[in-house]
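To begin, one chain is listed below as structure tokens, in the form predicted on its own.
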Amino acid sequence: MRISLHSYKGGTGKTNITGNLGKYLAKKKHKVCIIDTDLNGSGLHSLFNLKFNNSLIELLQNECDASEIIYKPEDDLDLYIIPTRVWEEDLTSFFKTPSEAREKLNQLIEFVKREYGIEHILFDCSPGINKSSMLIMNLVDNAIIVSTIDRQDIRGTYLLTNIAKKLGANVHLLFNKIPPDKPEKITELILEFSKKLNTDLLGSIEFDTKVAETWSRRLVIDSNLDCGYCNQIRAIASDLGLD
């Protein structure tokens, strides 16, 4: 399955929940690719502490092959991970056309699945409303928009669903770093915007302290599986039907 996570904003968590999904579907036998496609505010690699040459920028830019840019970070998980660097421009500012740009990645794709058997690949996409967003919604099976309750990522989740749709993509809402009172308030303020959106609310995960300790420089579930965090992203897989 194809997975992209996209975020009006940045500081949602969007790329925690990537990679802790990830890694997450890799402890449970599953073969599976994370591809970080967030050029403006690369993180990724940061979470698996990887240390890369070639990224999906050289491979773009047609310096490398696929191959060389295919990371795996443990010997025993069927986890890989296409990292990149940094960029000024947008993912599409490598082509001439946005059908060129879908061809390539359609091509990294196909590459991944056939070299390295990978039944999940998940896409850590760039905040906001851009070419490269929506260009990555239209290859994947499942989009995930990730925002918190704060009100102006709310108003924007709002415009980016809507567009996400008029696409036709298959959007699910998912709200990050809930605070853990007044839970019922919130809970039904999640469900009345989902319900106005009359878009699948994939769920809550509330503000854990051992998340924000990390300090987006590992992964949480590498240290407690059964932690509260860890079980909300066991749930999301299984809503997604990943588990």
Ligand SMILES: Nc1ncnc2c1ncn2[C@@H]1O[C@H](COP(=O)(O)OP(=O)(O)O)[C@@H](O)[C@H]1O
Contents of the next structure:
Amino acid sequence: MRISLHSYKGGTGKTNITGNLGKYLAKKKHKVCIIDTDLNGSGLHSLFNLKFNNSLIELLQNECDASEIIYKPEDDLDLYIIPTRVWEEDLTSFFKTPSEAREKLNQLIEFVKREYGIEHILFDCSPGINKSSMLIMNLVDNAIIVSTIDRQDIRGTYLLTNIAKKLGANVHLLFNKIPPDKPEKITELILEFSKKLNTDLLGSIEFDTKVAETWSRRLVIDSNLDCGYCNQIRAIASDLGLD
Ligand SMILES: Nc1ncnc2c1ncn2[C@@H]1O[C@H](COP(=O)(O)OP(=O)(O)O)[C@@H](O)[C@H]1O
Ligand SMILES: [Mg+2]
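Can you give me the structure for the form predicted together with the ligand, which would complement the form predicted on its own we have just seen?
Zooming out: every chain and molecule, the one shown earlier first.
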């Protein structure tokens, strides 16, 4: 299955969710590949302590082959990472037309499936309403929009979700960093919001100090399999039919 994670604002938790979900699925013996497509704010590699030479940028510039940008952080897990270094423009700027960009990403997807037997591909996308995020939404089976309850975020998520739906993406909403106090009021707000958008509510994850304390230097799922955050990651995997 192909899954992408998006958001309107940055910092909603996409990269941590993608990394932990990928690791969880790999621990469950799935073959997983995570692709960092957040060119303007890349960071997936930090969570995996990954050192890399070539990245998605070099592939997009036709400077190397797909086999040279795939990294396997742990010998005993079928978890593959395609990192990216930071770039000042959108992913689509490497191509003359959107269909060329689409073709290149499809080739990459086919390559990881064929050469590594990958079952699940997770795309960590750039925040905001931008061309690359829209492009990837249309390449995947499920697009997850991650939001907090911050008003800027909520309003942007409303716009982003409507655009994604118009484009024909299979959209799910996921709330993150939910304050643990006033749970009923917040649950009501979230339910009302997803109802208004007529969009599937995949879940809501509380603000978890164990996640915050990792400072994206590691994956919380490696040390705290039973934390509230990890339980939500498991629930998401199950709801999406990944597990
Ligand atoms: N549920 C959570 N509880 C507490 N901190 C979180 C949670 N989710 C993410 N964070 C923290 O928020 C920051 C931004 O997360 P990140 O995954 O990089 O967001 P994004 O990729 O959307 O920009 C990180 O420091 C991360 O540890
Ligand atoms: Mg990120």
